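Below, in structure tokens: the form predicted on its own, a single chain.
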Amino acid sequence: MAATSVVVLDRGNNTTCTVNLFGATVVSWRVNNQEQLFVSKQAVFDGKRAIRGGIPFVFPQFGQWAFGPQHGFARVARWHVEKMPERLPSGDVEAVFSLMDDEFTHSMWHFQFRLTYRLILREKELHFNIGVYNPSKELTFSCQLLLHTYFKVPDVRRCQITGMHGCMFIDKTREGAVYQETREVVTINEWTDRIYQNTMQEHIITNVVSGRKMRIQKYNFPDTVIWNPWAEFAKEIPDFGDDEFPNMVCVEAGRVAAPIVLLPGTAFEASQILQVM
């Protein structure tokens, strides 16, 4: 399969969602022809390195991993198209992708699993439904799961993000120290890498594309990661431009602070809705 095999969901009216089967990475979401997601100009599409931007799918590990690549193998594995884009009676467009254990995953992680990833493109919304299944008869596994969404913004310093007030967070810029968020809205003016725990089910990001707002609604994703490498760390990322950091913010819904534990024959489901307001 070519490194750049993509599937496009097209709702009409220049509203599309493009999924690269390498990692089932959503690499574009356009609403009335306006791109909502950030992809670095230096992103590599070689079918080996994770794609820098869009919405990488993080599983079964968030962050550094002793047994395989950072953020796990799902974002660097070839996914299968379970259901090609299909128009629903509502006019919305649905597609389904899946990933199962194979030799590649067994080289890092010895468990059987199955992931399903269902996307629905609506007029101003993108819906994500994720299922994680443990088909084993005897083995239990634990895992982390996260959607590493890169939002495109004109200037991250002007964004405000709601839904974290009062939450505890792990600050990875301060050696994992734990703090409580006292601000009503989170703003970003420096290198930021935080895992907020038990966040509200809804976040609103102000001043995204064209000065609009982006609403994130999440279910069964108790954690929210906020990341921006800022100038000093942008320089250290080879597939990220030195001057691109003001034009992106990662607001990532996931389950990472306490892992998902799946007994034999059981499933875990989570979902996210992104809405341009």
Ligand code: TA6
Second form
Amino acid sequence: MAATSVVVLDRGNNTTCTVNLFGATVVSWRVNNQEQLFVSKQAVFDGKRAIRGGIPFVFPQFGQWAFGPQHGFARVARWHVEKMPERLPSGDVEAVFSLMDDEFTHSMWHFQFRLTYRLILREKELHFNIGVYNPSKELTFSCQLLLHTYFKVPDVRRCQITGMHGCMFIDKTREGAVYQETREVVTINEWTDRIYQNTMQEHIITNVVSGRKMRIQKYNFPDTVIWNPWAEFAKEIPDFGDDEFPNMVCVEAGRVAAPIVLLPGTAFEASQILQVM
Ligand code: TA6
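For comparison with the form predicted on its own, provide the form predicted in complex with this ligand.
Next comes the full complex, and the chain you just saw is listed first.
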């Protein structure tokens, strides 16, 4: 498997989006030459291990999985290019990627499926449109889906994240106990690993690159996972630098708390818009 095959959406003006076909992982999003995504200096590009950073595509399982790797196989599978980058009349650039069941996926999950992943690069925005289709005539399947986005930040301790106030969350740093978020904005000053449920459709992250704000809008993605390994877990992650935790925050839009159930011949759609403000 060629571990280096990437597709670049180039809108000009040093605004680009780079996708590695291994996992259809967005490994770079530059807006006027400013990188918005965190990729670890220790990230491995061997076509086997999930890429440590960017936007890994989590499907059909979020978290530990009895039948395959953590966070499923989509982020470690080779995706196809359905449509090479094309400039739209609006000046934006669009590309489409897809993944279908094959021998590799059947070795873990015996269902037929088809994933489509449409990316649109706009001036200060990146749009993600995802389709999950069940082409089977008989079998229903259930799955989870999430965009495991690593945002690059100068100092995570200065970031504030809106859109979780009043939401219930599963705290994986406290044996999965469930709590309610009482804060207006979420801040991170320790190991954080939370699955927030039924969050707002919009999140604003303050103090991202160059002190700007990042707006996340999500549709049909009711959950938001917030993660930072902090010092103690950074040391335990082989493809993550011990001193890198202050420079990233994962804010992950997904459908994980209640799985997606797809009857034969039906489809599920979800989308996300990232906007530099
Ligand atoms: O999305 C947060 C999380 O599930 C954390 O529990 C942590 O394990 C992180 O993902 C990274 O997972 P990975 O399999 O990429 O090492």
